[in-house]
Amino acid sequence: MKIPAIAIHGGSGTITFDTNNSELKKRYLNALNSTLDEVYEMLSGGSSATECVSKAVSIMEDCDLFNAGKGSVFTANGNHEMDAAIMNGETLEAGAVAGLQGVKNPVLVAYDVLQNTPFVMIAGEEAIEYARHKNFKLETDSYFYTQLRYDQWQEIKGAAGMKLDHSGEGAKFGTVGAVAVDNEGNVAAATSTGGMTNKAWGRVGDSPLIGAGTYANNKTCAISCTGHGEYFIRGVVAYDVSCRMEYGGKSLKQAAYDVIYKKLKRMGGEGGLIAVDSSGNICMPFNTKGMYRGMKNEAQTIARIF
């Protein structure tokens, strides 16, 4: 396979819009393709995998189509709490943030944590203060308001439960992520999410948890997950794929397929992942009805919803 290479995702689950004639479908595909084109140009120009996954996720955070950054869902309190993580497969350094409010690009804060602190994760009010202190872009509540997300919240506002970020038949698990391998063969992964509609009690899913929703190791692969976070946490999904490769001798495809189609399904979990190894092999399995995803290398560009 050819390197460099990049893969991205924008969530998995049931796709509820008209698949035959849909402007919304075109918008999603355009968003995926434009992200792939911009970031692959960086990769092929010599930028590191870690820089490129950060850039890819920040682009998707700026798009209101996805449940991350601008498009984040409403919590039970009517605000937006965002999580993100990034990991460098060459050094195994990682950075993560949880429970951010008002921060335009959580993945950039996570990247700063990786680069400039001795920690892996910071959370809550202190993480917001950190972003403010480091002069990251902050936005008012109106920036994060979208009619779709508001309507979803209104459907279950005041109820005891939470809901995944798509209303209607089934659910769409809203997360964005990117994995990449650069010209040097180094891999990296990044993930960002707005979580679940109507979430309460400071709920944090798998996206910012290294080994659950995000992982990267040059010996094996880089992985970003999307799905029902509790199952990905219990199954330590991202790290399990890496372990099956490192200790079990499985290929990227074998390891990823075993985890998504067998292990996760047995647990009752739904979702998918994107992964790339240091040779540029890409795998994008999911056990739901669809997953917003795309990949690009020297030979081809692919963007898919179903």
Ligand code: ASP
Contents of the next structure:
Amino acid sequence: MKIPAIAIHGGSGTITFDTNNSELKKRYLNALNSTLDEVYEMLSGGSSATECVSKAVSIMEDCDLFNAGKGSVFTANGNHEMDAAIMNGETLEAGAVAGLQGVKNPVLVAYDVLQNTPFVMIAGEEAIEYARHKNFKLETDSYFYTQLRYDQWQEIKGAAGMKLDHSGEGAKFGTVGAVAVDNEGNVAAATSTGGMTNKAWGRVGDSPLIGAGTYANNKTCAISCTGHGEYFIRGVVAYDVSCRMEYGGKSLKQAAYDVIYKKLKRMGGEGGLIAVDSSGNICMPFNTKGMYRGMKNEAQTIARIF
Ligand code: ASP
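Could you give the coordinates for the form predicted together with aspartic acid, as opposed to the form predicted on its own above?
Now the complete complex, all chains and molecules, led by this one.
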């Protein structure tokens, strides 16, 4: 039997809290800790890594602090378009959704695509129809309305570009993700996002793209990314970490650090990732000021922002 472990993230970026805002900081840390506690109990009780990452991401989708599910950012049209993906590192099966509107938990739909269809990704109107047909919980616009995201959108509404999940002085990416290794030594990864504020034209980021923002393979590791999606797509970041391990003989840490601190930085890409290998090693590098992140195994629980 292997020793199970889980890591989660709630996005990276220039995260700033002034002293008056320590309540907010506490809320973030509580959200990370309670997600870790609940899902680690499942994991150590024998649930599979794939079930556990799906659960962890769905809990964070229900929390308005993160840019996924309930807390998703506004698009240029004032909607919320969500993307999610999940991958099983034992079977290499994957499921993903893009451009979902009005669906409470996109990651659960992605998991259903993995389990019950011959496809990897479904998108747009038909994907929403699929969620409806499968009786996934739907929500109205008011559920997805948060004052913070609305204000962020108002700041840049009408501008040509899209912006990062902007907060305080700097840019923040609030995507959520989870990676886990279970009792059997199987790894899995899941990621869910509202994307970037004011995104237009059906823009899809790295999160639902297998190999870019999400990847899992028992031979190497499971990875969930957060950051400026276009760089992660062009850098094929998640798969590149896996490849450096598989073909280059690098350790998880060497591979992940090289990609985030060297390759991505050279490209001008901001962000980070969480990763676990089948021995339970975890690393959580980021090249931004902070990244909401946490990990839990038998020996320790860690939740950090900076
Ligand atoms: N990677 C996400 C995207 O580009 C954003 C994020 O990490 O918050 O859609």
